[in-house]
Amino acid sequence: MGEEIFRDMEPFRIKMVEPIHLPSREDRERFLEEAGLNVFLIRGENILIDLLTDSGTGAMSDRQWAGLMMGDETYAGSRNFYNLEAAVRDILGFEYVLPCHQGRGAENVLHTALIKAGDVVPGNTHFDTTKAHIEHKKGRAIDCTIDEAADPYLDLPFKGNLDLKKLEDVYKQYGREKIPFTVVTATCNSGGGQPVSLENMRKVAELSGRYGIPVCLDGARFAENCYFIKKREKGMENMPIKDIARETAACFDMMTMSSKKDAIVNIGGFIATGSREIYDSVKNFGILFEGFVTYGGLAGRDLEAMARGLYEGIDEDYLTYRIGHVRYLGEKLRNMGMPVLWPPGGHAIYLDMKEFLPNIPQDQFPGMAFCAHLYLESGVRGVEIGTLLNGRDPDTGMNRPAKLELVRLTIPRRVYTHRHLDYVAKAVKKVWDMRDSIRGLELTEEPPVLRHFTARFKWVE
């Protein structure tokens, strides 16, 4: 009995709290208007429950906080770097580690070193920063995700998988000289937080090897992906998470990591590889953009918290709680009749805006309209993952309609309780009940890159 109860509860005790409050309706209206209807631009202190992202928003453990006090701020050769290097080698098996200040810093370094104008980078539903970095280098991202991933209600265990035929077609069309690498995001964030199977990663590695094309893992949520492999993939049920992580990493030539996710730190990331050639090609750009190779734009204390967090992120008791916590919100919303992408991903619940707000066309950004009303009605902040995030086609200048028009309710790690998620579910239901009165949005200010972060809007008349 005790073991069953333990699996259903948080595997930690709370020893510090942060007060939150709900601004008045009048204040929320003013904050939203001042932000140009973009919830990204609302101050954090004016948010009740913040589900904008799980990046850097988790609660660090007592061991991680203790590690901060052991920071060695030596510019070159900090002992905390060597602790991080040892953790990456132990868990993932990569020999070379280049720290960076966060995931997009790692992408910037890697892409600057490897991508040239006219290149293409195939992958599974590239995330916004990944696609932006590729396009900034005058390359092009090509989506090779399985077709089934576009059905938000099809219950498949690994909807983040790559379609091997699509991938090989890209390889045949462009060849090694135009494909610097293929990227596999596990779990697949823009595709609903969906996992990639170990079998699929092995097949991608085998296919890519035949064409001489390196493969890169976007491993921000590698531990959550490993948990799904253990629970859903035949033959993996008795394998420890750490061993699955090793088997996962063995499929890749290199890896970028935003440690603000599965290493549960507030800042940090790295590039890892088993190839001295790849390491040598990126390290000088790392020094140029991030800092010396043993600190990479981070304080020694942050490197230490990252090293310890990598181990905490692969703890199976923690992952059972983590994945279950996210699923709890998904099941609650689904039982209330909400259009939830299924099955739930590892870090967030995604709402299908094509079903939620069918009368708002995609170029009027239904996801952003939903987020504005969710904040207005409840003080809860979510994020659009759809046509706004997808940006404009660099050749035509037209909006790129998203296959999946989603809102992501992203759950920070070890931060909110089930009671908080109960409140979120009620807030979503309130917006659902008023959905016929919700209007679309029109851009009034539009940045040329990653527009969703700082764009401003007005309601469509």
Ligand code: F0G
Second form
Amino acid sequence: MGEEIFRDMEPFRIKMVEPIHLPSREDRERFLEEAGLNVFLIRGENILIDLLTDSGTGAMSDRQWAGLMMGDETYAGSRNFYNLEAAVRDILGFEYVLPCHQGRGAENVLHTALIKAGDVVPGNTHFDTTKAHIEHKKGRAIDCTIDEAADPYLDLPFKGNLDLKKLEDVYKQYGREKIPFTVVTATCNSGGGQPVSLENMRKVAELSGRYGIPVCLDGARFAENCYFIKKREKGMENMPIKDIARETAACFDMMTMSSKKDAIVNIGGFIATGSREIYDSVKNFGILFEGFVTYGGLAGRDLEAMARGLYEGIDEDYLTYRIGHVRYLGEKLRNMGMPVLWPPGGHAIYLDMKEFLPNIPQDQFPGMAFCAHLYLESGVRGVEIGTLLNGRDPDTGMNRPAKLELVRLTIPRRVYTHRHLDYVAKAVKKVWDMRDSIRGLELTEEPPVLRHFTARFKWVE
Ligand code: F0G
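Right, the form predicted alone is done; let's see the coordinates for the form predicted together with the ligand.
Zooming out: every chain and molecule, the one shown earlier first.
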């Protein structure tokens, strides 16, 4: 009985609290105006519930905080590095670990070592920093996600999967010469936090092996992906999460990790690989961009929190709660009739703006308009994952209309309670009820790369 009702309850108690408060309506209007209508530019202290990202926003455990006190701040050879290395070897089976300050630091190091101008990097809807780094190296990202992922309501277990036919076509067209590696993002953030099946990863590995093309796991949310495999993939239900993580990693030559997600730390990341050759090729760029190979832009204490967090991120009680917590918001919104991308993602609920604000054209950024109103109505911050994020085509300079025009309500790990999510659901409903009066946005300032962070807008007349 106890086990039965325990299920997705918080498997922790709360020892420290951080007050939050709702600024007045008048203040919210001013803050939004000052931010050029871009919620990214609002100060955190003026947000009530912050669902901008699950990255670096999690609550560390008592064990992690205790680990911070055990930081060995030696420049070279800190004991915390060896703890991290041991954790990665134990959980993922990769022999070589190069710490980096966060995920994009790892991408920068890896891509500098492996990508040359004119290369292509296939994958399943690359995350924006991944795509931006590929393009920064004058390469091109090619999306090989299954077509079904473009239907926001198709209830399939593994909508993050790669289409093997598309992938092989890319391999045939460009060959090993022009493809430094393929990247599999699991779960697939830009595709709605959807998982990739173990079967699919194994097939990608097998196919890529035949063409001699290395495969890289973007493993920011690998633990959540493992949980979905356990719950949804045939024959996996009795396998411990740790073993699934091993099986996952075994499909890859290397991995980039943003530990700010599934290792539940506020900063950190790494590159891991089983190949001495790959490690040697990235090592010097690691030193150049991030710092010596045993600290990678982090303090010893950060490495310790990461080593400990990796274990907490694969704990099954934690994952049951985590995935259930996110799903709770998704089901609530769906039951209220909101257009929610289905099934719910591992780390976030995505709202379909093509349904929510059908009258706002994509180049007037309906997702940004929604986020502005959500903030005005409730102090809640969401984030656009759509045409603004997609950026412009490097060849034509035109906006790239997103296949899925989404707003992401991203749930930080172990931070908000179910009651907080009830409030969020009510806030979304409030915006829904006024949707006919919502106008689109026009850019007034637009940076050339990763424009969504700092772009400014005005309302369309
Ligand atoms: N890969 C994926 C799948 C990500 O989601 C992110 C970051 C990165 C790489 C880059 O890692 O932030 O540590 O440099 N995603 C955050 C988000 C920013 O909000 O989804 P980073």
